[in-house]
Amino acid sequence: MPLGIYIISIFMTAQILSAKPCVEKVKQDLKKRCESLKARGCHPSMSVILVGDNSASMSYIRNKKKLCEEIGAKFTLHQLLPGISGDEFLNIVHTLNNDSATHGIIIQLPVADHLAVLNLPQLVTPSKDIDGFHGENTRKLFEGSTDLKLLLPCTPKGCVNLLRHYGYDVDGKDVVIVGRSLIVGKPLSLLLTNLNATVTLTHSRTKNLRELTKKADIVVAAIGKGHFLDRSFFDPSRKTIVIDVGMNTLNGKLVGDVNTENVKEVVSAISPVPGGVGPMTVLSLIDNLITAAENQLKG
């Protein structure tokens, strides 16, 4: 073997943890569950409440609608004017909460400022809260649940399911989460702890962040800063697995919190942006919808 080829071959190149094969596999299961429900007279139906016409929100909604339709579920968008009053908004949510033909409800964020004070995560009844934000649903994480069929926050579920699809077990692993949001960091830290990982929850003001990530078996980047993590955060000997939750715009391009090109030779695996955690989050949302319909049919 020529020397140049030999030198190139000894460098580690990260495995790309694409969501696509996992999504295709799980979609088949969701289709079967949806057909089973319809055969029993229950057609799973998602309702999304959107205030205004935010372009990013519309893009997310299209992805949800597409996957709903692919598995055979119903999808309804309730698009409201930005100036809708608080009382009118609450009345729409109340109506959907009490509609037996609606099995899952999402309040698409962001909403107008005058509605943001309404404690939005608690407005959707827990049994239809397919985003998994209601206190009754997140409480199950505090109680130690490891059941990914529950209505739990979608991004944490998506992260764990992506790891499982590629054969990565978190049991006994040292995990560092960078980011402490209520949507990702905090619930994911609980879910991983329940699955017997040893979790360190960090954030932008953590003083020794590089020291912590260099010792981790798994790093989850969810800090919301484009290319925040570079190769200086990783020890090649650890063969770290990286889950990149970030969705940022940098120089007009969608990028993650991790500079993949910079780190791909010092980590063993990394989820791409786009094409990684994003599709897994939508998949988890549809799984929550089907689970919600199943639970309501039993109830």
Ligand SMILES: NC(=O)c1ccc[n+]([C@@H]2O[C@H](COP(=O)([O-])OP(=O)(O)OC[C@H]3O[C@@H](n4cnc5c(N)ncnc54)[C@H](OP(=O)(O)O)[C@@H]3O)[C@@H](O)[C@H]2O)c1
Given for the second form:
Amino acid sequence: MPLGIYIISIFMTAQILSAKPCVEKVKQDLKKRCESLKARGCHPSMSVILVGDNSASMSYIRNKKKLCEEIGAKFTLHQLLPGISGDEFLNIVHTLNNDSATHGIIIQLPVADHLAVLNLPQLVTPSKDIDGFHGENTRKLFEGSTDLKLLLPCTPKGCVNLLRHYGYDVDGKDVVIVGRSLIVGKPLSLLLTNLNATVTLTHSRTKNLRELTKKADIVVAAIGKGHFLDRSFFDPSRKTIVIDVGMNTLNGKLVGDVNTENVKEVVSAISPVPGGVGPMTVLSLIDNLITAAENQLKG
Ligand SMILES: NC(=O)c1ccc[n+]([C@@H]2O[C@H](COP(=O)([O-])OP(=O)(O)OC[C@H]3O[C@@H](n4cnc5c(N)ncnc54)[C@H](OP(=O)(O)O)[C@@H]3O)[C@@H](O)[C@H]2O)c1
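I have the form predicted alone already, so could you send the form predicted together with the named molecule?
Up next: the whole complex, starting with the chain shown before.
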């Protein structure tokens, strides 16, 4: 590479929006809140219901358990056999919903097909729904809430907290979200709209995706296709900030939806995979657990 181009490319290398400094800071605050609850006789406790032994699920669960232990919260895994009947499954959720020593419940997805038809997001009682998927919790987003202390879906909350940690305000910004899932794209589009961003929510039937991403101040990729977005999706003059939600396996490696190596000279900032949105999501989950325990103690 000629020296001049080499020097320019060094100056244009994107800022890496690592979750680590934010996680370390917030963890201390969560620890204090957990200690304060324990001093008042309430030991925050998370229960995770896992059906089977999906290896990706086991890895996500280990991260949740680790963070719970680090801040001093209790963690219990309820691992159920894949053949468990719908009634038995509902009984377990019902028991945890009514257990005053359990403050947060997660039904780890995916579950077997015969359970997936049970309208899972609505099974956990809203006050213990630390995933933030229950209609009563997501309704707050439809009503225009910007309060990140509510039990809101964790990945959208994590994306916004990551941007905030690095001083990026979304107010008035053009944001393109790629992917409209119920757990990422849709709730994030509402949260960012409430925070005064102008949001374009795109999906597999969107025409001219590149034209949209090239005009955005912020692009959020939540597609589930490793390295889908390359430099052809960005206009260097826009100095785009990229939040990569994707977690995919490509050639045996965990990679995002964005090809970071390929885009790092044409965007101004990008969250890494691993080490970006993933840890921010777990952090939001633990924050939701502590909030749920605080709310339940208040009564
Ligand atoms: N880091 C974290 O904490 C975290 C949390 C959740 C998910 N994830 C990761 O994020 C990724 C997305 O997860 P998800 O659950 O949201 O996925 P999902 O439910 O499979 O949804 C994928 C979305 O991407 C859209 N899409 C697919 N191909 C596209 C294309 N060629 N152009 C534009 N849009 C396209 C789909 O459009 P249609 O609706 O038209 O099909 C759909 O809306 C996955 O890699 C997942 O592992 C990470």
